[in-house]
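So this first bit is one chain, no partners, the form predicted on its own, shown in structure tokens.
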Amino acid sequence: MNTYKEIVLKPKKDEFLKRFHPWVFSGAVASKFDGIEEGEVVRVLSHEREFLGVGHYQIGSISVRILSFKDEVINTKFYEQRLSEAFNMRKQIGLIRPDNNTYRLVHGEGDNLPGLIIDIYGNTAVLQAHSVGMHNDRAEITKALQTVYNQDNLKNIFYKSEGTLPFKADIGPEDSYIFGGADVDDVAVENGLKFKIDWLKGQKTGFFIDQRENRRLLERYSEGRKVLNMFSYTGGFSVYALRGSALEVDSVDSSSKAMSIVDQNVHLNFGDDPRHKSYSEDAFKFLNNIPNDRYDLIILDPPAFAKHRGAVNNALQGYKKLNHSAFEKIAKGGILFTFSCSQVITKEQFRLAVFSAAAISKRKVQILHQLTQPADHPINIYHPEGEYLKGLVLYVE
């Protein structure tokens, strides 16, 4: 048995842990050992002193994120085991292959490592910590990564903390290479397409890996269509549409830096392709100002409109307004790919917002596909909160 400090739960507050849910909420805690520091590994006990799990202690509404329901030590060997399981799963389902070296290796609770994100871009791993515990354990995680990849295939490990650390400032952001950094190739391959990845300054870890399968689906629908990619970021959907033989592809994003990378990604794959144009403009204004019937395939993939429950109502109004504009503008027989990546918005709420937008527009709309996150963003069956990406593919008469 390990010697970690202990947290004891209130009576009848252990049921969720016995169902393998990985969170201990602050309201369930009866008592805790004096002097526990944020990020420290603790043992969680029931009111009857029955062992329930070990995990990282955190100040906030979630007091403990459970790492293991076994009474084990959290060290480099532990991380090696978890990372090996994550790697093997992705290898088994065919995600790691010569024409695809871009994938998420660790998706927090989905891979039984709450608070940790690891994305792989060719020979570079990008780590993000969403808890103090994972921030503190980054050295052990780095060693475990090197062992799992035998160092040959992994030449760089970059730690990206900017915008992801929901904890006290004195820990400090420290975006830097914690391994390698000399032999860096910032072009990765996804389904045979090349993408420049900006993990230094880009959003998330530099690329929206979670849309990979949805981009491939879009490619199938692109032939002969005029495509508008709203909130395009670095142009993932645009590049797939071009490969899918779209007649025209217009990318729109308010970030001029992102649009510069869109142009680079198009050039990487297709050279100076006259079918593509990029616009650094506000997406809502652009959509409102285009003529009706200009596009017959529109992608709406906005940033999260709601990051906490208090913003849900405003977010739903935002989705309704955005989709209504698309229904008003899209050509007859057009196809709309529309998404929400807001975790606090349910599938039902998002679908209702899109339904309301369709009803106001008085267009005939049919659902062709209901989309979600891909297999390298798995949802722990005991943690349904891990499902965040929702999408619909709609045919608009």
Contents of the next structure:
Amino acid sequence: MNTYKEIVLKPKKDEFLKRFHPWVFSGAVASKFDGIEEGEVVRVLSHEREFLGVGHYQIGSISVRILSFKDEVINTKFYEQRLSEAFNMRKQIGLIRPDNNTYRLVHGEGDNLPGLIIDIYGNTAVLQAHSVGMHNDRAEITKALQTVYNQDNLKNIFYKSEGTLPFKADIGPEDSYIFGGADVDDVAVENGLKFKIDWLKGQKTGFFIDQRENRRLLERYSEGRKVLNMFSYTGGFSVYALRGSALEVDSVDSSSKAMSIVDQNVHLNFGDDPRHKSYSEDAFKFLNNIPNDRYDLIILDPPAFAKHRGAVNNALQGYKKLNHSAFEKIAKGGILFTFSCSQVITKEQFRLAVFSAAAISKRKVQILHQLTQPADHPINIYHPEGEYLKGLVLYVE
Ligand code: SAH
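Form predicted on its own done, so how does the form predicted in complex with S-adenosyl-L-homocysteine (SAH) look?
Full complex below, order starting with the chain above.
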């Protein structure tokens, strides 16, 4: 047994935890030991004082994120164990290969480490804390990472937490490299394609690894097509479409910084390729201004329109409007890859929004594929909220 401070739940509020759901909501807490600090590890007990789990305490609607349902100490050894489980799973399913050194090593609750994200880009790990506890534990996590990967395989550990914590973390650009920083190769390989990753200033950890399998599927549909990649960010889908022998590929994103990286990514893989053009523009305006039938493969991968439950209805209207424009514009026999990464929007809700958009456009539409997040973004079966990425591949007659 350890000596962590304790939190006691209200009667009957232990059911979720007994089913291994890793969150304790603030409404379930009956009493807590005085002076618990945000980010501290606590022991959670049922009303009958039965041990339920240990986890990070945080102020907010989720009071505790459970790290273990065993009464154990959360230290470097604990993280070593969890990280090696995560590494072994990815190795075993064939995700870590010379032609694929870009993958998510830790996906929060999906890897039984709520609040922690670790993405691997070649010999750099980018660590992101979404809880104060993980922020506090970054030194232990770093040590554990170094043990799991030997020194030759991991040269840099970059820590990034802007916007993910309730306070402004005291971390400037100069000390964001917890380890390394001198021998930095910012070009990573995904399914044999090269991508420059801007973990320093880019969005999230620098790249949207979660679309890897969906990009591969897109590659198979690209031959001979005129492709429009909306919300392209650094051009993941565009580069796959070019390898898939698309006739033309246009990338559109409102971020001019992202667009300059798209150009570099195209160049890294294909040199000067006249098939590709970049536009830093608003996606909605761009779609409205193109002539009908200009494209016969359109990708819509917008940012999360709903970040919380209160925003669901507006978000659904947003998806409907966007998809409606695509249905209006796409050429006969076109293929639409359409996504939502809003965690609070269900598969069914998204499908209904796309269905409504299709109905207004009066086009005949068939679902070819239903897509989701890849295996390195696993969903903990006891935490269904972990399923966030939804996609449909549609044939538009
Ligand atoms: N498909 C990308 C990830 C897209 S993330 C990939 O595979 O890497 C969402 C992107 O939408 C971000 O790059 C953001 O800059 C862009 N974005 C947000 N609002 C936009 C708008 N109104 N018009 C165009 N792009 C927008």
